[in-house]
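Next up: just one chain, as structure tokens, the form predicted on its own.
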Amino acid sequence: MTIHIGAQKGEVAETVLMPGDPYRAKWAAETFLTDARLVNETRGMLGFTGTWQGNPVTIQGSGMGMPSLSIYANELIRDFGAKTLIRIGSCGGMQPYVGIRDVIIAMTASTLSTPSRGIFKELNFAPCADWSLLRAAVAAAEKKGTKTHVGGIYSSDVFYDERPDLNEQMTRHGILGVEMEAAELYNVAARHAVRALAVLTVSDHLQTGEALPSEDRERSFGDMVEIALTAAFA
């Protein structure tokens, strides 16, 4: 048990999927895991542990933004022995060829700032995904026939962004999508020598303004969860 995670020792699996929304964690656990049980509800940040194809899995909400994600990732690794952490979440598309419901597998995550900036100081550290997870996720997506894009994403500090100039440059430089957590997940994983990946579903688009209705989001996220689980145990 930690300040933010109420689970007991042995209740968190070495493989953890991390959606931002705790209720998405509940949905994913009930939909994809066998014998899922609630192991954390501290501060309403729900976490569940069960099995997938006989493999122990925890699905733990991380909250919104890199500071919140950093708390949960650090405690999961340091206090509960997590070895593989995969962010499953939504993102905004930034390239014209990236469509709503497509899946983005994040090779790298650019950012203006993360909670790790104080450690790196003047260094512009380039956080990236674990290669074994990335390779396995791409193979899983290809096998499923899911329309998937692999490349760089942008992890933003803010949801209501007012930097059209920055968005223009990111689009120009091939950034596929924007979300708010992956860069810090990759930083924390690198620091502790564990595996990390972000598998994201495009729920809206910065260029077209198109967006998934809220009632359609969960139904569209199934491919992302299955790709993440398959990659974790490849």
Ligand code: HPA
Given for the second form:
Amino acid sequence: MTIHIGAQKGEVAETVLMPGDPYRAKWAAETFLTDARLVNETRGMLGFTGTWQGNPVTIQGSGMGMPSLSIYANELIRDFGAKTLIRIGSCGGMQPYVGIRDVIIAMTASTLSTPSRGIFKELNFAPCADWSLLRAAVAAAEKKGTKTHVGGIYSSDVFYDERPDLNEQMTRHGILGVEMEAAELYNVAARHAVRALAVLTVSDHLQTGEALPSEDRERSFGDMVEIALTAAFA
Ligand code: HPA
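With the form predicted on its own done, generate the form predicted together with hypoxanthine (HPA) in the same format.
Full assembly next; the chain just shown is listed first.
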């Protein structure tokens, strides 16, 4: 048990999928895992452990934003021995060729500020995905025929952005989409020498204003979960 995760030692698998939304953790566990059981409900941040194709998996909500994700990633790694952490989440599209429902696999994540800023100070550390997971996720997406983009994303600290100029610069520099967690996941994973990846579904688009209707979300998000699970055990 840790401050934020009420599970007992041994109740958390080495492979952890991390959606931002705890209810999506519940949905993904009920939809994709066998014998999923609730292992954490501290602060309502639900976590479930079960198996996928015989492999133990935990699906633990991370909350929104890098400070929240950082708490869960640190405790999962340091106290529960997690070795593979895959964020499954939504993002906003930032390129005209990136469509709603497309999947983005993040090689790297640019960010203005993260809980790791205090460590790096003036250094611009480049948070980067685990290559074996990235390669396996791309292969899984190609096999499924999911429209997928692989490249850089932007991990923002704010959803209601008062600096549209930053989004413009990200778009200009080829960044595929914006979300709020991946950069810190990659930072924490690097610090503890474990594997991390972010597999994202485009839920809205910054330029077109298009947004995924809520009834479409589950089906679209299902591809992302299957890609993440396949990559974890490739
Ligand atoms: N901005 C930040 N985070 C997001 C967005 C967005 O537009 N869409 C999904 N997560």
